[in-house]
Each structure stands twice: as C-alpha cells, then as structure tokens.
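For reference, the chain that follows is the form predicted alone, supplied as structure tokens.
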Amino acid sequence: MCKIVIPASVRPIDCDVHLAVPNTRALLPYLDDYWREHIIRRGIDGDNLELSAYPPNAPLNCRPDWRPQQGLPGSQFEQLRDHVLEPFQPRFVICNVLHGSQIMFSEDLSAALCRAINNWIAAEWLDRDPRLRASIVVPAHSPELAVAEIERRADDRRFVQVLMLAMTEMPLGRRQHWPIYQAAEHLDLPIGIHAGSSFRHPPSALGWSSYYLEDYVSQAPGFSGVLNSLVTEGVFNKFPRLKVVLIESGVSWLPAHFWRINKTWRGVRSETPWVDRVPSEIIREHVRLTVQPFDDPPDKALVQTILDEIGSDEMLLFSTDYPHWHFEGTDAIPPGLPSDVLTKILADNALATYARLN
C-alpha cells in the first residue's frame, strides 16, 4: 500500500479505537457494594469476560508493533499515547470497549457491569487526555436498562455515542430496540454498531463456524442484515434525526448491497409503504462507516470506483481501529482518494455525525 500523508492542516478524528478492560478486578472500585460482593462471591472477578471468541494471539487482534509486553492490547494509556495520540495527532479519538458485560443473560448483572465500565472509562481514560471521547456501553438485551444507562451518562458530553453489536438476540430494527434509539436521538447520540455477536444465534446464516476465517468473513453479511432491518422496519422514519455508524464493518460490500436492496424494494415496496424512497437514499442520509478495514482493491484507481458506486463522499469516517491490524505504520487511509474527499473523511464527516464533538 502506498503511503498517504495526512495534511498538516487537518487534525483527524479517529472514530474507532479499542480500549480493553484489563480484568474484572479493575472494575470492582466502580461497582456498588451489592454487585462488588456478588461478583467476588461468585468468583467472576477471576474472569476477564473477554467478548472476542478469537484466539488472543491471532494477528488481526493486534498489530505486532502495538502488542504490549504484558497485559491485553488496548489496556494501557501509555501505549495509546505512543501509538495513536502522538503519531496521528488527532483532534479527537472515540474509544470503544467491547466486553462480555454486553451479552450476559442476566440483565441486572449486565447493566451493573456496563455501568462500571462506563465509570472506569471516564476515570481511567477520559480524565487523562482532553482529546479522548467514548461510546456508552449498554446492556442492549434490556432496552429499559440500556436507556437508564444512556440517560445516566448523558450529562458527560465526552460520551458521544451509544455502542451496540451488529448481531444480537433480535434484528436491530425490531421495536424492542426502539426505546434505545429514541433516547439516543433525543440526546444527540449516534448509535455505533460494531462488528460482533451476542452469540444467541450462529454468526453465519448456515450455522456455527469451525474456523476464524469463516467467522471473520461472515461479519460483512451480518452488517448487510443490520441495514436491511433498520430500513425495512422503519427505524429512520420513526427517528428521522438518528445517525448510525457501522464500526469495523468494511466498506467495499456496500455498493452491491445498495443495488440489491433497491432492486428488490421496487418489486415489493407495497409491503412497507413507510419506506417511501429507494433504500440507498435512506442509508446515505443516516448511516456512516469507519474506514478500517477498508478492504481496498489492489488497483488504487478502483477506490474511486467504489466511492462513485456508494454515491456519497459523506459516509466514510477515519479510524485506526487500534490496536487491530489492518494496515502498516501510519497508512490508515486507503490510497486513491481525492484531496477534497480526504479532508471530509479525516474530520468533516465526523463533525457532521457526532453533535457532541462540536
């Protein structure tokens, strides 16, 4: 990949950096007395409740030069400073925590741990650098408790979006989730939908995967299903100011998705009269995608073709996806982008998406 130089006049906004809870014991100071005793008594404090099913040493989990000598990748502020804040000189960095608390069957325990994680983020990370922002981690399987956590954290404007997973118990467009979207829209919080599963169902439509390759490649169809659900169920009609950010979704699958959903909608649109224009127009207005991983073609001229087929230069947001491994050095930007599009991707699109960054 050829090297892209970020213009000196532009301070990028990194829309996907991963923080890792080092272990459950780190959350004990941020739990109330009942849940602290509960977790210790059950021995949960000895587990790290890691969400990822991937092997810890799988290359994509962490770039070799970003892997710490001890502890989990993304668990140390000093490394984030050295690997992201200093090299990229971002204006803001949006931190996302993926954790097992989001998928627990016990809604109360899930909510308690999500509260602790958000408290931990604020105290251990956001207070250490004014450029850091974060997503609110919520117990998405309980909309009532998720809304309570959103409202609890809403006064701290360093929290700039609500974090959910792409493949949950029910499709994300279903009305079960609408209270979350209503609260997010009211509080100027986009919904960040990150690659991942709550493992209530197989990540693949054909069943459970045997290998890392199967699971990883299945993420793109999972995001395609998310868009189908949000549009067809009428989420953006009900919440016209809502923005959704697909995080770590890839990008190059989107033109084919546009073609197919538009074509099918024309034949069956009487079934969903609230979808009152071609779905691609609705998606372009409400949905954004982070650029890592971009899955860019070997011919850099084709990058412009992908942008032309997407039909918008406002949908892509800069991200490093730290500490995951999708690019070398500081080459986080796909080659072949015109300078005016590059400026939008680096900062302008994020400012238009995240009201709390302004």
Given for the second form:
Amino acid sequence: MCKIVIPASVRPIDCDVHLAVPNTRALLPYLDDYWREHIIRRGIDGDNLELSAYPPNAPLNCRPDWRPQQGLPGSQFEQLRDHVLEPFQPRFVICNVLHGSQIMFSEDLSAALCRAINNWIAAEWLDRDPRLRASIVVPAHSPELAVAEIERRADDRRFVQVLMLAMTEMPLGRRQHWPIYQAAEHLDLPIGIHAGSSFRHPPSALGWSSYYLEDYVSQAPGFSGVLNSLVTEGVFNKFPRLKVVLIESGVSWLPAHFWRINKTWRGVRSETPWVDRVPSEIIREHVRLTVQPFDDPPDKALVQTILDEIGSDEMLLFSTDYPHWHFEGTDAIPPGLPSDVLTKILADNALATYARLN
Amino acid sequence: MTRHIVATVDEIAPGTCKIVTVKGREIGVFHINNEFFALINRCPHQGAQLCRGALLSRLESPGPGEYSLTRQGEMLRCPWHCWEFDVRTGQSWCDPDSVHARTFAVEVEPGEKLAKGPFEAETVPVSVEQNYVVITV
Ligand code: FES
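Form predicted alone already given; the form predicted together with its partner chain follows:
Every component of the complex follows; first up is the chain already shown.
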C-alpha cells in the first residue's frame, strides 16, 4: 500500500504534541511566593519531577533526528517550530504536558505546580505562535482544586481541553471525578485522557509487573477499563455534552472492546439501568482517539475492516505525538487509513470535538 | 391459524406460567396482573427455555444512581444469559427491533361460548361453568 500524504489543501490539526518542562527551575517564575520558596527550601528545584512513564533514553521517547543536543525533547519552542510547525503547516497544534505535578500526594503542591505549568505554557508557548493550543494540566485526584484551576484558566480560549491520566487511583468514571466533568462540559472543554499512571498502585489488574514491556503493553487494557468505567458509571448520561479524547491509546483494540461490552451489557444491564443503549453507541458519540501511535495490522487492507467495525468515521483525530518516534519524515498518517475520510481525520473531526477551536 | 384451549383460568396462579405444547411448539402461558400472555418457550438468542425464566419488573433510570421500577412482573428474564423480554410484545429490552420472542394472541372465554366451537382442546376438557384461556396459533 502506498504512503498517504497530507493533501496540500488541508491544514491538519495535530491533537497530540508533547511539551516538556525543562526543569522545575523553569517554573519558579510562575509559582506564587509561598510555593516558590517551598520548592527552593526543599531543594527540589533541580529535579525534573518528570512522570517516569518512559525511560528518558528509550528510542520511542524521541525520534532520533528530533533529539536535541541538550535538554529534554520537546522543551524548546524552536524545536517544535522546526519539527512540527514548519513541516506539517498545521492549523492548530494541541500541546500536552505530562508532569509529576499531576499525581503528587500533596494536593496543594500538586495544584500549585499545575497552576505554574499552565502559566508557563501560556507565556512560553501559546504567546509565541498563534497556532498553538494546550490542555489544562490539573491535580485530578483533588477535584475541588482541579475545578478551580479549570475555571481559572478557562477564560483563555487557547486552552482547549482538560488533561487526565488513564490509570490513576480511582477509575475515571467514579463520582469523585464528576465535578471535573461538570466544569469541563460547562466550559466546552473535552477531557483528554492520556496514557499514564500515578505509579503508586499496580499498573495492571494482575498487580505489579516486573518489566517495562508489561507496563507499556498494559496501557491499552487500561484505556479499555477507562471506557468501561465512564460508560457504566453513567458519566455520559450525567454530562451529555461531554467529549472524551483518548490520547496515545492505540485504536485497534476498540472493536474487540465494543463486542465484549455490548454483549455483556445485554445480560447485566439491570445493574446500571441508566446505560439505556448499546454501549458502543454511547462511546461512538462521546469518545475520540488520536491516531499516533496506530497499532495497525501488518496487512494494511485490514485497517479498513477495523474502521468498519468501529463503525464511525468521526472518532479518529490526527496527531503526530511529537516527539515520540512513530514515523519518519512527515509520514504521519498511519498506513492503511482510507483517503476518503482523511479530511475528517486531519481536521474536521477535531473541529467537531474541540468547540474552542472554532 | 387455529384457536386452542390451553388452560382454565384458575389453573395458572398470578405471576406464574403454564407451558403447553400446541402444534408441536412449546408455549408459555402467563398470568400477570389479571391478564394472560403467551410466548414461545424458546429464547431467540440461543434457544433456552425462555418461559422458565424469572418474571421481573421493567427497570428504568432517569440517570446514574436513580432507580425506578415500572410494569411490575411484566419482563421475562431468560434463564441462560439474562436478556430481558417484554411479555406483552416479546421484544427484547436490549435490541427490541431485531431480537424478539414470538407471542400469540390470548383470550379468556367462558366455557359456555366455547362449547359451541370451533376450537381445539388437546388436553383441556371444557365445561360450561369454567372460564378458559384460549390462544391462537
Ligand atoms: S439463550 Fe436466552 S439470553 Fe441467551
């Protein structure tokens, strides 16, 4: 199958690009006095407070020709300009920051750092290029503080989404999280759910794994659990306008998930009577997935079968997942994706998902 | 289509079902809230004896955490995989348009009228004093 290139007439919307906070010192100007001194006093300003999902030198973590000579991949605007903005000529780029602030035990420190990161994103990135958009980083385990941060940031419409992690302490559908969803729905912000964990509970239903491979592969079942939880807890009944974007979830597991949840729902739906239609229908309506990485089968003709089974051409959103290494050059469109739905995947679906891009 | 006398009214206690065989087909005749209903005793899913399932209410919910029961005892739950069927229409709850169990028309007739025929009563002797459940198959 031949390579699919982005048509010259389409300016794509890149729904997943990663920015890295170079180090905690970079956040000091954006922290309020108390927390600035707190961080310096504790001596953690030299630490990156990175979310250690990827070993920093893992090849996947940064495409070799994108790896900077110094500093973290994705930490400098000039790199993003040269690697994404110039070659892809995107209409918009949605920037996601993954950072330890999202999962810290101390809810207040967590919230203070999230605030600082959002301020840093606005000042050091969004202000530098009108095409840049971002997700609001929140202390999701502290819904009250998360909502306060969402509301504080929401006036700036360049923040288009709220970012959460797939595998945290509490399944994402649980009512504890509902204030976040309520604020997000009200303010036209989809919930972006990125692969990741809070790393203080077993990353799989089987407990603690020994090796990185297990941990990495268990992300996809993690997303499957997220969908189960959101649907069965009734999040989409309660917040009918809410959209959820799964980021770096992979795609090809979805048809199998549909089959299983639809089938089982028929027999056990009485436990959750608010789930009053086939779960796949609810998921199709509310959930979107970014297309990098795309777990495509070796036989590219089967991609069409997967899409047919997904049963919607509105669910997939273009992404480069910069600076992670999934493709070479500008071949960001996964092989096998049918060209007739390409404009939808490249831009229209994102416009329909993110009200704030319009 | 022929009419078949399948039971006396008193024979089927409220909330229960009598399974009869008519024209070689097993049919469950239900007595629910002073009405009678008849459904094929075969689940459209994988063929379980549907009419041996439990009679439950229709469960509805306006939203998460809110529970309400309507139409008490009018939903039949298949004993195998618990799909629910409406005894009035035979429609499944999960996929009412394409998954349904066959239903049959049921009437209650006095023996006096039945004595004049035409009807077929394979197993039920008719006396003029009784009321009977008649199904059309
Ligand atoms: S056989 Fe009745 S639900 Fe499966």
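Note that the rigid core is defined as the largest set of C-alphas that superpose within 1.5 Å between two forms. Residue numbers count along the first chain shown, from 1. Quantities reported herein were computed from a predicted structural model and do not represent experimental measurements.
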message = I want to check Pro22: does it shift between the two forms by 2 Å or more at the Cα, with the core superposed?
response = no
- When the two forms are laid on each other by their rigid core, does Leu337 show a Cα shift of 2 Å or more between the two forms? yes
